[in-house]
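Presented below, as structure tokens, is a lone chain in the form predicted on its own.
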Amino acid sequence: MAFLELTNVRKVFPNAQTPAVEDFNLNVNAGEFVSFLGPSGCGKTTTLRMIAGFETATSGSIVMDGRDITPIRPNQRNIGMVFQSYALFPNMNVADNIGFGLKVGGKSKPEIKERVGEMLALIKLEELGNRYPYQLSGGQQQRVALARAIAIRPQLLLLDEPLSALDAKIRLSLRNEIRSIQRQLGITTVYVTHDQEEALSLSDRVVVMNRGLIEQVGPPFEIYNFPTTEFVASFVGTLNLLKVKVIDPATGAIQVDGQTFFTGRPLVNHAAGETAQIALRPGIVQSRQHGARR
């Protein structure tokens, strides 16, 4: 059984002409890092918010660790969430921000102090516990937000475009830290982003979304190299679209402007003589005789 199961999840906002999320089905395994990838307005953040409980699904079910959490309030789901805007409390220092969820959960002061110390060490900000958010850089604030989310030992970690407000260099560094911490803790994680590089580099699997629907789910290698829809092919990576004539479907032989080429697999859904469209990634064309890149 999967750790997180979303079954036929649908979300329609009041007065909306079309659903924000439609027929969303996904199983996430324990310890897996899954990214929702897609353009703005595709439904990825709405889906994340339904998992967190901040939005109510119009229909469908969300099950976590065998428990149906669809009707359960957010504070009863044992989920940690990192927001795009950090959402740190400006009147609390770093240590108090990290320990806030523990305090609300009724933990004792010694327990909170010990756990906060562990989190400060984990995010490498041991010396900054007494500083306030305004005294931190954007990258440091995001580390604190991450530490606050995982301090409560959640069963599931959700991240909503947590790096979009940071500059490129810090984004790359923090991206690697998030993945390292996730692996160290073994926590099941769902990550929302519109940045394909982030999704492909961080994830065990990527869920590509468009207009409220799942276009494709798979490992990054599969999403990049074997897109199953035209949208995925055009949204992920750079490519060229070419009209070709199918010569021999069994061998993958195709013809472009009188030149014969071979695809990497048989063309099972095409017949000899018909016209097809192929998506070609730059730099992957190889010589059939020598295997050298062309």
Second form
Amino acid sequence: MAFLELTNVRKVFPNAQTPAVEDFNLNVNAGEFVSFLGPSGCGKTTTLRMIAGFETATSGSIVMDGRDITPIRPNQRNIGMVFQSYALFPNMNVADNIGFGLKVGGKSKPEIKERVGEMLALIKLEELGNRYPYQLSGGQQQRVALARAIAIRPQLLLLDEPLSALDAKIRLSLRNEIRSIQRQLGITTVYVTHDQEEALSLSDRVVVMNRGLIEQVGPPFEIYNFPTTEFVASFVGTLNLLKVKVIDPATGAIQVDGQTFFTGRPLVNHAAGETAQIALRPGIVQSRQHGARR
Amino acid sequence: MRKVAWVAWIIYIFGILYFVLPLFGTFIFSLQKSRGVLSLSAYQSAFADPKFLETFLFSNVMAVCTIIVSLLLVVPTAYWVQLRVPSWRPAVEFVTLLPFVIPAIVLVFGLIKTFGRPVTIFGVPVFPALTTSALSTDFLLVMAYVVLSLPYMYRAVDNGLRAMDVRVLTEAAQSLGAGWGTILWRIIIPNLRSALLSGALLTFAIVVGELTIATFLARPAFGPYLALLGNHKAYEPAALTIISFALTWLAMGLIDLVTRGSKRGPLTGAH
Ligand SMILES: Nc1ncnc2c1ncn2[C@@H]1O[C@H](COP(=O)(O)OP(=O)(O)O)[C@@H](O)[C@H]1O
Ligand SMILES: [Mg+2]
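Instead of the form predicted on its own shown above, give the structure for the form predicted in complex with the partner chain, please.
The next block holds the full complex; its first chain is the one shown before.
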């Protein structure tokens, strides 16, 4: 049984013509890192907020650790959340921000102090416990937000475009840091992004979404190399779309401009003589002196 | 360019004179109680009247009560509107502006008419007349002051809330296990500090000088005392006016000090 199970989840906002999320089915295993990838407005955040409890699903069920969490209030779910805008409490210093969840949870002072120290070491900001959020850079703020979310030892960690507000260089280093912390703690994670590179490099599995629907779920390699829909093919990676004539579906032979090529895979659902569309990734085409075998 | 600057300066100076001259005149006048010399004897005589301290104290107590009730009413309301029903904001804002439209005299007669006799709903008595005892009249007075302070208090709190990302901060706190009380007390209110202070000081200034409502509810407040004094004395009211101006300026200086002290960088980072 998967750790997190979303079944037929659907969300229609009041006064909205189309559902924000529909037919959403997904199982996330314990310790897995899953990304929701898709263009802006496709329903990633809405789905994440339903898991966190900030939105109620119109229908469908969300089960975490064998328990239906739909009726549970967000502050009782024990789910850590990291926001794009960091959302640090401006009136508290770094240590108090990280310790907030523990304090609310009634932990003792020494216990909080120890855990906050651990967290500061984890994000490599041991020296900055007394700083206020406005005294930190964006990257540092987001690391504090991450530490604050995992300090309470949540069962699940949700991140909504955590790197989008940062500049490119920090984005890359923080991305790796998030992944390594996630591996170290083995915490089940759902990561929302519109950046395919982020999703592909971080995740165990990627959920590609479009207009409220799941287009494809799979490991990054599969998503990149074997997209099952045109949307996935065009949204993920750079592509050249070519019109081709199918020569022999069994061997994968196709013809472009009178030249015969081989796709390297049998072409299912296509008949000889049919016109089809293929998507080419730059870097995958090889040229040889004799013959044009792939 | 230069010509515009000249005109601006002249208007500016004219504005300052328009504001400062009467005040300066009042101040000089308040020093002339003893014939031929400038002295503080008007101030001495104003302070010597036990009624001064009595009414001033009364109005201060009323002001503090008003601020407490107003905060309890406005902070959760404005927070909830911002968080859950932002589409109601124009309607709520309109309601809070009503005291500007409805004169205090209308408000106080409405209150007397409604609460001056036992209040019943469909013939069932709900509570007795509020104007029968001093304490219950004070209660009515505070409620009326809460209404008068609404435009200032609501605006101050609402501006403070808009300066932070209420929704995201609330959700961050919720995901960490906090309930509504904790969120309001540990996160929203501390970040509203300067907004609450300016709302409170404005309320204070309004209540301490208020005349109409206190007069018609016949309570021994500072406003009516000042007006009464003006009827049969010349120099003392001027002295008291200067004192209340000084208090207001002190309050404004405090606001400035507190707001300046809490000017911190971006509240919740980039968006
Ligand atoms: N509170 C809301 N009320 C109405 N519509 C909303 C609300 N939140 C999101 N939506 C709509 O739902 C759709 C999905 O939004 P969202 O989940 O935020 O997309 P994403 O995070 O993938 O960019 C969008 O069309 C958006 O306009
Ligand atoms: Mg989003």
